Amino acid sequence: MPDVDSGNTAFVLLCTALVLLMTPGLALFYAGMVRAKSSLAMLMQNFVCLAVVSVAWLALGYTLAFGEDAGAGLIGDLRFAGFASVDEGVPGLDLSIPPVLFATFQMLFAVLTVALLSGAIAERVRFGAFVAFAALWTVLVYAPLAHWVFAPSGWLAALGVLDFAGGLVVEVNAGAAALALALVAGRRLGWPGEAMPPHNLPLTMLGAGLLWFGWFGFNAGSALAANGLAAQALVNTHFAAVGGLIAWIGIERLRTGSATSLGAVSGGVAGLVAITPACGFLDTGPSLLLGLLAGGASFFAVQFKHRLGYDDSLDVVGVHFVGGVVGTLFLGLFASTAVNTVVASEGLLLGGGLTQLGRQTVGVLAATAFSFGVSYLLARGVDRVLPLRVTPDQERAGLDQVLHAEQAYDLGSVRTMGRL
């Protein structure tokens, strides 16, 4: 076992708890944005990831992501299957925390990434089919891409692609897979002609607040030590979220005359997404700029989906894929060796030339192609065995009652109270 530092261990324990909180936060964020009749189904799809993805990670996901490279930097071996020999540590990674804690911290990244996918297919997918897809996707898509980027022996890591906390592994990966799922599942009944407004924006804003809070653990914790780099990552995370929020509601105000609560939380999340790969490689000023760019880019990407005709219900592609791409490529402009000595080639605008921008572009293209292609084939395969889509009558009735025999709000009691 590596030498363990008690301070670093305490810090990463706290950050692990914060990352866990992000999945319930995401559940509330998403549930408020769907119609009331399917809000519990949305919550269930997110909460079940805490169980299903954890088991998949224990069984095979962790070892495929962080085991000894099994060839060409593409996949890990099976030495850590079932967390066997987990205390040996990650090959090539110098840890000052217990390896089992690192494995658990990374597990919760996988949980959140899979939960993100549910937003693209909200209000129309069977619970059992989603569970099956989630388990398989963790092993077949998330784990290999994590090996490419996060494992020291991964081919993108060896190439010099920078991704501090998951811009490629979490955000671009989730966005590309979400598009594949949305295409296989098809459009919601009535979309885009029928209005489908969020049913509970206060719930969505509460969820966004929990995400913002948890993201400090997600990003700062990726330093794996209680040090100056973790502090810089935390500060950068906050200012990028601030920039995204300002950009989104500013554009809204100019285009529509109103700055909306949904726009504020969407912009904040776009900034958080974009800073995820970059938080440990940037100064504070560029982080604010990145948030502004990501908020604006995601705003226009969300509008563009109607032209392309795909029904990404809760804008996973527009916010997470686009924000992840913007943040990953931004490193090619502003990555700084003064912030992190891991940076071998500084960004273009800091005098480092095009080298790092080229590497980041390769990372985006590889992650997108792999995630979309395998996710599309996997969704088609699951659909043949366990049909993804509910029936039209079930969709009209709402997934809460049909799939879970529950409803989020006892509307009958509310009506009765109104007559008293």
The other form holds:
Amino acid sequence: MPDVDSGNTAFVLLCTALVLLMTPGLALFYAGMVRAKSSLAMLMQNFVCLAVVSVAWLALGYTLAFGEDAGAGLIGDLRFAGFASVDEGVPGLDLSIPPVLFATFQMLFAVLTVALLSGAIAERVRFGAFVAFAALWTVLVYAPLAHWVFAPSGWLAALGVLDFAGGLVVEVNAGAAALALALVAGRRLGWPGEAMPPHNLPLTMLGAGLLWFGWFGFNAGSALAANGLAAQALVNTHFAAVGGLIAWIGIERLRTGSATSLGAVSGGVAGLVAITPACGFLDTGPSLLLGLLAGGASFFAVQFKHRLGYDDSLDVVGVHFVGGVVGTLFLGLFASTAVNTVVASEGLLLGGGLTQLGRQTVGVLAATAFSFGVSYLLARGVDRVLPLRVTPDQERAGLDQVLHAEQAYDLGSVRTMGRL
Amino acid sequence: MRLVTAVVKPFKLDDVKTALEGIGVQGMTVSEVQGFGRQRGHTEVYRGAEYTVAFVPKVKVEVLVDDADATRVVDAVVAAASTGSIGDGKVWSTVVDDLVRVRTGERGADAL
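Could the form predicted together with its partner chain be given as well, to go with the form predicted alone?
Time for the whole complex; same chain goes first.
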């Protein structure tokens, strides 16, 4: 058991609660964007991750990510399976908080990452098949990639790839896996010809607000200490969200004539995604710039699916993959030793040359290839045993009634016969 | 007896109701409907993707009146529902052959 600092522990306890709140926040963010008839199913796919991914993390995920390296920086050993011996600490990490708190803080990152995937396959996937995929994906994709990047013995970490709070592990990973899932699950009936507009944007904005709030814990908490770095990470997180929001509604005002509410929160989230890897290595000014770049890049990236014909329903690729890549590569330009002494090689625009940009590029390519490849095979495998798609009739009727025997809204239709 | 039916803009419902009460109309039936006329629909944009909304929300007001009052009621609705812009709706009246008040069994004009 390492020496525990009470201030740091209090801070990370609080941040853990903030990260927990991001999953219900994401659930609302997503649920508002789907049609009413499948909005409860969307909420359920997110909430169930809190349960399923937590169990998978307790059993195997944590130890595969943060156990002693089992060879070549690829995977952890099984010493912490079921959180056994978890109090020993994390090999290579000098923790000042209880290790079981670190394990739980990291667990909620995994929960959120898996929940993110559900947006790519909204309104058409069976609940049981999603649950099975979520559990397996946590162990087979999330945990190894977390080991590569977050464990000090991981091969990307050893290479000097910078990822403060999960630009690769959470965002690029979720985006690449989301593309694989969307390809295996196929398009929704009627997409892209039929209109499928969001059914409740106020829910989406409420969810975005909770995400923004929780993201402070996600990013600042990744300092694992209540110190100046955590403060800088929080400030950077905020300004990146601000930049993303401004860029998105600015561009859409010029191009379509209206600044939309969905655009505002999409841009804000794009900024938050992009700052995730970078928040502990940047000054405030570059963070605002990164947010602006990410908001702009995602605005254009969400149109790709229409050109290429894949139904990434809620733009997990366009926002999370693209934002994650932008933020990870941005470190190659602006990573600063003055902000964080972990930065061995400063960014190109701070006079550090191309070294860090090269490392970040390797990180992006490795994370993308691994995540997309394994996720695609896993989705195909799960689909053979537990078909991912509901039947066409079920999809038209809406998942809420068909899968969950409920409906989200019952607002005085003829059906209720005056009971409201 | 005649049935006057009006399809008007939703935010004009209060004005129509007030106008009809002002000329002594004692009851009406209101429903939310959707449709389009020469106004056509409108366009909404979500994350840059444009959707055409073909059916525009309207309110339908139905009033049963005596033959002698029909024209006055139609005119009152038209005056109350008009904004002068496209999409103000339509008002029409049709002949009603039979009418019964459920509680008393009264028939015809007595049931108005």
